[in-house]
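In structure tokens, one chain follows: the form predicted alone.
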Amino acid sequence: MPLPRSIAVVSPRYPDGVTVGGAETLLRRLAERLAARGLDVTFLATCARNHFTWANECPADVRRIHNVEVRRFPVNTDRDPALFLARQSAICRGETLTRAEQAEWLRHSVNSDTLLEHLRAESVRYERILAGPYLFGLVWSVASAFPDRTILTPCLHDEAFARQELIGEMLRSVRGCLFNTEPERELAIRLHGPEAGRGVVVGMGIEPFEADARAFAARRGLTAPYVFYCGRREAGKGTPLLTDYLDVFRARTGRDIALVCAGSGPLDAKPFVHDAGFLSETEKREALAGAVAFVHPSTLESLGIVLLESFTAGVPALVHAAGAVLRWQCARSGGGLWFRHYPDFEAELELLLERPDLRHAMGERARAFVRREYSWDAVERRLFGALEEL
């Protein structure tokens, strides 16, 4: 099948350096590497800034990024955010949602009319629709009104929201999807049956860096080695897991290490916790390149660009073993650990800390699994050949 040479790339937000998220970023880069290959690529999103008010913050217009034509559309301001939060925390608790029900939760997620109207004015013009995360509404909203023509790249996750009826539903109706990793795939079909399988491993490429492995600590003050985590600090993330295993950590060996967190979020205020805030590229490639380890508690991903990037480094990583995608990731590259429970992690990071030449090793396996699977040029194959096949 022939290459689609106009492509509209659909997502709540768009990254502009203060609105960040690991599947926003993965899409605004794969709209990138398209519009540099000569497909007209359109980024449509929201005024929104904010995940959890969902407030217009930024106007309603239309900008050239990087050769990609970026255009946001209000959010719908009759949802109704009390039902939508009461709809997610029934989900949460593990109720059986209606079919009436699950509509609400999707109608009064962020939703922009706007927008949907846009595209279909633009039908003519829009040959695919590459639409992502898999939880809002209005991806569901695109992918129900344009099915033939959305190519989703879910983000999925194994959570309750992964596991309502119409989710399923838009995974099999839509023309396929771009997973990230073959764990995300096989949790689809798991789910929802082959037909929410239906699609192709993509991921996202990760860019080559060298940084000055002590340049952080020096301009930090930091004295004591640290381990290091990068994302939104909750417990959907697992950070406060982690605040207290290196609390216990301490306790228990005596060792002095710090836990570098950037991002955004609250943090419990300990004094080896060090809150990072948002870094530049430059310093957070500086504070991976000098940790002792990137250490990720979260069990809710489908990729894990920052442990990618902490690969990159030459650094090895600490993961949590109910996390699919990431311990796949370190079992794969031979680049990481993973953890059950609390022994598991002692045990780990005092190896990791009593041998140099074993973090040294397994940094150097990880940049190689990077370079050979993550690279653009290996990622500009699987992308273009999905484009074609689907």
Contents of the next structure:
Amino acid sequence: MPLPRSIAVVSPRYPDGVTVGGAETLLRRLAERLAARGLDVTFLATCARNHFTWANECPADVRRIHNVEVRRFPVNTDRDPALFLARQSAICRGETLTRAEQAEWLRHSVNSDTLLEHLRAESVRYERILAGPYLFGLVWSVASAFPDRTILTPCLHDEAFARQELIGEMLRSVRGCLFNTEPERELAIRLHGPEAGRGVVVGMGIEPFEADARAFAARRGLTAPYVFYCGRREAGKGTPLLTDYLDVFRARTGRDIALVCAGSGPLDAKPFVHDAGFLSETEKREALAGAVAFVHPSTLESLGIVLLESFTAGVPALVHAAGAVLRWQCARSGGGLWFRHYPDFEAELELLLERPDLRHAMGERARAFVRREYSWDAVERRLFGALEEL
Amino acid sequence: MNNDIGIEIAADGVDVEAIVERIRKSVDEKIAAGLYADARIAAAERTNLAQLRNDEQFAGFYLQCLRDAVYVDISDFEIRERRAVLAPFLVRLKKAIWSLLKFYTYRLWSQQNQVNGLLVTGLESVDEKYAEKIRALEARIAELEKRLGGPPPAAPAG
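Form predicted in complex with the partner chain, following the form predicted alone:
Full assembly next; the chain just shown is listed first.
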């Protein structure tokens, strides 16, 4: 099948530096790569920045960013946040929702009728629609309205939302999916059958970089060795677990080790926790390069972008054993260890602290792995192959 | 502390699966020997519960943590003073205050220990009861499947 000439990329938010989200970043990068190859690419997003309020904060306008036309549309104002939260809470409690209730959950999530109108009006232009992540009403509405043209980038996690019947139907009805990893595709199949696993594992390219491993600590006045975390700070990502574990680790082993946390969200105010806030790309790379390890206790990841960046910096990782994707990345790269509980964490972190030779060997393997599997050349081969296939 | 694991780096790098396996073996032995019986670990594991809820092996681990943490010893600390000036005097003063409050604190402490002990016993009995039920149901399912000529193929959820 020939490559489509024109593609719409749909996501609830456009990542413009203020907005942070792995799935949105992935879609933006894929869109820019497609545009760089001469395809006509339009990124369609809402005017929202905050994924809790979905308030229309950005103007509904059209811009051209890195050869991609970026169009923003207002979020529907008739959504009922109370009903949405009620349905979402019921899902989280493990209750079984009827189809009508699931539809209410999705309808009162983020949606934009004007965005859908645009897709209908430009139906001749857009040969394919690349949409994600899976759990937002907007993506479901687009996939339901244009299943024959939609390719999902689901960014699927093993969570209650993914088990909903309507989500399964969406995965089965579209042309196919661009999965980030093999465990993500296996999860789709396990939850919703083989039809839901139609697609290709693509992922995202990681730019190679060299960073000064001493610069971050010197600038921030950090004298102790540190482990690094970057991303949203919330229970779902495992940051409370990380601060608790490190607190006990320091008390039990008597080792002075700090935790540097970059990103947004609340953080336990403990003396050994260094809140780095939002970091520029350069600072983030320097912080990664100087760390003893990158620690990612989240179990809900579909790719692990910062994990791959830590590998690029030649820094090993410590991840939660219950996170299938991150554990898979660590196992196949040879760049990380995984822990079930605190005793594993203590033993593994002590090992990394005691054995710089081991850290170096793991870091080198990890770096080579990213070069091999996540260079943009490798990812583009998979991406264009997928677009020809699906 | 990790010298007993004995990890070597081969010419082609490291085998992380083997490292994790060795660490797990060593850690499991240490857990069985009570080396991680520490109330601080039990407290830190509270945020790990949700991630490991499906793994019955960990239910046993948490119950062990609870058992280790349940009977608090309020005399298990040394009265100290961080400030160098007047430190001996301040330590004596703190000890005096502690001995004055002891009779009342001990009452609260013994009651709390009683509640903690009852809670752990309750949890253990619930755990045993359901584990027994699950074992019986699994045996029954296996028996029924045997009669039907083997287990059916796995069906997708949803």
